[in-house]
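The chain below stands alone and is given in structure tokens; this is the form predicted alone.
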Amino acid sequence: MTLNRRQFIGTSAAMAAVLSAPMVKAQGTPRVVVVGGGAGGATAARYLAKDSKGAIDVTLIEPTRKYYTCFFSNLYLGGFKEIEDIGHTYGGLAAGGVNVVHDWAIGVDRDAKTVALAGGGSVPYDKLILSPGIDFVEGAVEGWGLSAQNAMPHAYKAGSQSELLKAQLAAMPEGGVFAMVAPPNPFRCPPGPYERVSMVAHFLKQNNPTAKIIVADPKPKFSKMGLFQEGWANHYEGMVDWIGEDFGGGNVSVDPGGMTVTIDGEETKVDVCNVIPAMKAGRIAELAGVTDGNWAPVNAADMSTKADADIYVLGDASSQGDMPKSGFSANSQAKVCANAVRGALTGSKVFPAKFSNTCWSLIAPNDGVKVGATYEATPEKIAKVDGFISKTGESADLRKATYEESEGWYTGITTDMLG
């Protein structure tokens, strides 16, 4: 399966045309509040405003004025992108009829149907869509907490953390050691840990070729493992030491003050340490009372939560079944959700839920790989229908085409999200 920018936008335009069926306007103007302006929330807000043609009042609550995509943030670390290349504003959404409120959502009153804001006051809703991304499980990595994120960045919320990690890479001494503590499943991807290893290796090969990379991983295997290991051997021979579960990769502690990593009892002094802890749904989902402790279980047909039919959870924060926690997934889920919400509020036609995902990874210049699938809604979950994955030993021309495809997708999805 291939996907370029024109196909991506064309698919979105076709869906928009289908969703523009005649609407039955409800008593008054129904209100939808969307919390979180990433791939899920921004897409849902834009499609609701665009397709309802003013029949729904759409408010997006997002604290940051500039959104940095997690997808392609690894390419910034590798030197393939500038930070400005992955930063986007919300002006297009505002121009498209979305009321963009830059504030923190700090609580949800499900009885009163209001969202409380850090700046004071609250916003009422008829339907609430939460797309808050991820937060980290406290204590997941011994010795590490958010107070240590400057010494040992996670760089799993793109922006300042990405800039910090890149600055630390650039300041590494000659022949220094970069360590990564990889996360357990499930985790947000992108920015995938193993694409990040590849991009760090590329940067070091260009700037610090005698440096070493250590990866402590609590998992026995990971997605596209054969492709990455082939790529590391081809492009970065002897640089990457991956330590999986079988060799103590899950028995890890760190000392941010002393800049050490201890793996299965063996302490190593490091120069840069990227700690990626276990994850859970963004805090507002927990405050809304729609999580199981870590993630928010949802109904596959419309992404509504199991706890409250008027609250929907998209993307990374949701527990939905077989889809990965990717930007492509969140964008796909948002379109299904927007169609369902618009139908519930205006009487417009609701179409059967269909989902898709592709995850691209760059291993080295023009060496791109991918994995993806299509999905359908079942009573139990979002279920995988079929899938595809790059193969080891592919030609250089095919790998280059795969990378170029990812570039087209990036332009397409950011346009689709933000207008």
The other form holds:
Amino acid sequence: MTLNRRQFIGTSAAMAAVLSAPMVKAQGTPRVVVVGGGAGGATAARYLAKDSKGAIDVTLIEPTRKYYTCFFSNLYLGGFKEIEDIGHTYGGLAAGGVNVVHDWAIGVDRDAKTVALAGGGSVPYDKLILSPGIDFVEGAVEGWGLSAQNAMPHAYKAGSQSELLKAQLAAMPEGGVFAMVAPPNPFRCPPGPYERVSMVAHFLKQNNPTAKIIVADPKPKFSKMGLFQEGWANHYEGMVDWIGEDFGGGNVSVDPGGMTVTIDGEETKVDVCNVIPAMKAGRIAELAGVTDGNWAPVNAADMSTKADADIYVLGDASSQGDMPKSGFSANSQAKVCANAVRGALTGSKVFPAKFSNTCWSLIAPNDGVKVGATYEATPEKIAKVDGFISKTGESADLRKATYEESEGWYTGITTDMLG
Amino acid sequence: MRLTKILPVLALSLFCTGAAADDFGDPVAGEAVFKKCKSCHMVGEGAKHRIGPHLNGIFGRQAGTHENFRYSKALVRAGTGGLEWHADTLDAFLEKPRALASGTRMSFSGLRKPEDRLNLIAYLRAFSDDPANIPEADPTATPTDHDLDPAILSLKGDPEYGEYLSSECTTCHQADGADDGIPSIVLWPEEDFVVAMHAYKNKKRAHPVMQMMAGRLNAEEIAALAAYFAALEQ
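Having displayed the form predicted alone, please output the structure of the form predicted together with the partner chain.
Zooming out: every chain and molecule, the one shown earlier first.
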């Protein structure tokens, strides 16, 4: 097994143990620790517990007791979902044999192979799967910091921030201004900011039709751009002002105290400001020493990190190649990773990696669009094989069917992740 | 408990009798409507269970009771709770299957037009002994028209590989067969599964996600998935 050879090479301290192989079995039930209970981590934990049937000890470390999905949180802003529709507990995972620990992972000792917890103590692992999602790059937007996130929410980790942004949206004065500072690539959920603009526009059209939306964007183009722009023109004519890189959208500062946004030198007073800063891997990936720059480079075949063959990184935090940072991608990567990890620890059959992704976005009621692709593992990266995207000018029936399909997918993936 | 089981059926029959009791609809028009059903159901001489049960003799039958067909728990429960197939209950079920049995695996959103339901029910009556006084009709055509290579259909899939591959399906299609906007794919006869997947692969069925997913699966992989999903425990 290549993995055994890599363990052999990578961990000199454990050399004696490897020589007296089979190492992990000699030490009892192998242990996998998963950090982060989102689309990547929850899926990996569930599949490992389900498929190993007790042959692997699976521990999930996740600080929150209730998980609010980032996907569909824009639909909550638009009034299509209630906040509780996107909230999920971890009871299904616990019942499925995963040891769910609600705590923060604050450090990884790669020699001792333990994860330190904020609540004290540490958890040993044979294989460690990190799926920590994103954190924000400090100083990415001038004037904005975490202390300003109440005045100017990011709402890019769903839950209280989503509720805050929705409350601010509802309290906007008649004819007010909603501003968004969009993030640079790469970032979580490429169509997310633009679906959010659509959902905010829908809410305002119903409740505050003379209000305006300004988007300052450091990019010259964005995911599903043609589809969104067509939708904005059809449904929200004159309401959305998207300022891209060519018009200084990347030259932005904010003043959370005075509630102003300055775009390319021009200051605007705004009523709500949604700042989505540049992103990086969740901090535990950096603390584990497996990041290079903002993200953690991984091997496409099994999602193991380039830095440590016993540490895997899934989803948004990983740098893997062509897949977008999405919940669907993380779920897909988690299954490949779980299969490989189980094979390495128990000798079960390891099948070749196959990845896929589809992102649905809602533009207006019953106006859904989607983009998707399949991927394979190459020695260099996860590489795109084939893809599709919704077309402009599609019939209303097709767009409605696409939206209904997205609702089916939501139930499907949350069941697949959490049991 | 008893009331909750009986009430929906009662309410449906009260609501629907007026519509369907003494008007039999047009069985010829109903045959055209039945095209929507044919990819899953057979009716007429030689009809067998496919993705859905055959529909011969459906009138008067308790729901979910063909011995050699694996129904959703929801439909079995409905049958145990007293649901029988008559013009009124069929009318309600066909209008919105999941409204009558929320966990049914019948992935069909329903027939919105009352005349479509009426005509379809008239057509189905032709294949039931009861009630009598039924217009004669020809047996239906074969349920799944395809020109798939028999060698592909005869491939025996590896369920273990199918289980691994299935994890890619269950991101959208629920493993317990529930349908919340994306169709159920569990417990299909293997042949139907293979035919459907190759139809996507060959772009004869139109759905971009499925064309993409099926497009990169080879015949062995499709057979493996068919074997796995056909044998899933509920």
